[in-house]
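Let's start with one chain on its own, the form predicted on its own, as structure tokens.
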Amino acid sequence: MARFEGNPILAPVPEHPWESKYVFNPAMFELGGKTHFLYRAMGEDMISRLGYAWADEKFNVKERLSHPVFEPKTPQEVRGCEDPRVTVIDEYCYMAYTAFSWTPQIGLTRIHSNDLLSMSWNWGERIYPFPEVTNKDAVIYPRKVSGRYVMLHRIDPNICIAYSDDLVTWENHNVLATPREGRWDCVKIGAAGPPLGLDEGWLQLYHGVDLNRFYRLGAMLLDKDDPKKILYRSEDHFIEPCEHYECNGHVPNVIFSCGAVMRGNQVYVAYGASDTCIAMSRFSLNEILS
């Protein structure tokens, strides 16, 4: 894994009260020739809101808005909207996020691609598919599998899988993967961003937490026709906290991703570092598959 020399690429802005303390855990996706980031931000009130920035083809941030684009709006979100993941399906961008009141649960919404590209933040209805279930780390797959939409989510400490016909009602829940005793992912695991579709299957990045509360990233390869079947799972992590911005911050020793994009043989991963700033890294697809 090669880190960008310019890391971190996004940091708190003291002049913006809503993002003056921490910016982290960004959704990352491509649309309209741009790379888009929807990121979690916190200010003095410690309530999570979502900010927006976009980057050029070399991942240089070209524009960053000075105001939040998605804020708490319902009783399920009184303590914030966290950790967005965005999947583009047809003309809409579907966002899964963590709605946080007294316990975290999954929130879902969408925005038309044209509205996102024009920065007109006309979000749709907010849906909570698993009411009052403590749940996080939801990702929606970019296309149907065997005629149904697929979601991964996390009911502690496992990654779970669910299916839907309409992106609203989700059912057929199963545990997909569990922590592994004595490993880097022995305490809990959760999906990173939406998976990358390969000829070999679905490449699903995920984070693992160990007994010392280190957050690292690894990967699974899931069957492309039956994603509840794990073909391979990385024995070791492929990136761990070691740089100063990853080891020191609001929550130290954390690398937490909510999105990645693939260009040719390279996979580019955006991640929150120590719950304080946002960094970028890349790896060779051939290397991770081998």
Second form
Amino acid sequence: MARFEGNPILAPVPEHPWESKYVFNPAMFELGGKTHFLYRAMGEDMISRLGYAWADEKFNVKERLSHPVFEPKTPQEVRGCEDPRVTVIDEYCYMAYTAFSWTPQIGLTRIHSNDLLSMSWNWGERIYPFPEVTNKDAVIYPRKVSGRYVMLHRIDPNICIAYSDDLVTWENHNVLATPREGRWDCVKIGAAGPPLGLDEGWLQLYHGVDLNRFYRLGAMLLDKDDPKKILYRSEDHFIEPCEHYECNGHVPNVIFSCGAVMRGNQVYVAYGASDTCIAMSRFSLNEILS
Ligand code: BMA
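Given the form predicted on its own above, produce the structure of the same protein in the form predicted together with ligand BMA.
Below, the chain from earlier opens the complete complex, with every other chain and molecule after it.
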């Protein structure tokens, strides 16, 4: 992956108490001709809230709100709402996130696309589909596959898959992929963001953690009609921490993505760097598919 020259693209704002220390791990998605970022932010109280910014077609950030747009509201998330991943399905933006109380679990909610575009933050009900399960890194697929919605989630250390008819009740849980001994993804793995639908299959970026707690990104290609079949998994990672903003920060040596967008042959990937700021990178589909 090639990094943007202007990295990092978003940094903490010392004047905003809720995002004065760290901003990272943004959902990234396209809607209404804009690229949207919903990002995890932490300030003095170390509670994660979500901030919002949008960018133009060249990924220049045009507007960033000075207030959080999603905050902890229920006992399940008293310690924060983390790592959002957004999937646009019909007229709604569905958001999966980590709801953090004493343990992390998956939170799901949605907002109407018109509300998101007009920045009216009328989020729907928050549901916790797997109560009591320590879980993170959920992503919802952008359309039904063979008649059912698909979700990947992460029960440490594996990426798991689940299915739903209504985006509320999720069942048929299975392990999709496990860490690989002796490699960059040997300790734990998690889906990076909703997958990209290609003719060749679902391109699923994921993060892998190694014994030194380095977070890197790689990818799997999953079968178009049966995503629990892994057609290919990258031997090597696509990007690893090496820039100063990736190696020095709140949690050093972390590249953690929650979303990417595809433009023709290019994939643009937003990522949190060292749990402190937000950067962008890009790669060519032709290159990785060949
Ligand atoms: C994960 C999550 C991410 C974070 C990463 C590295 O477990 O908490 O938000 O970026 O660890 O610290």
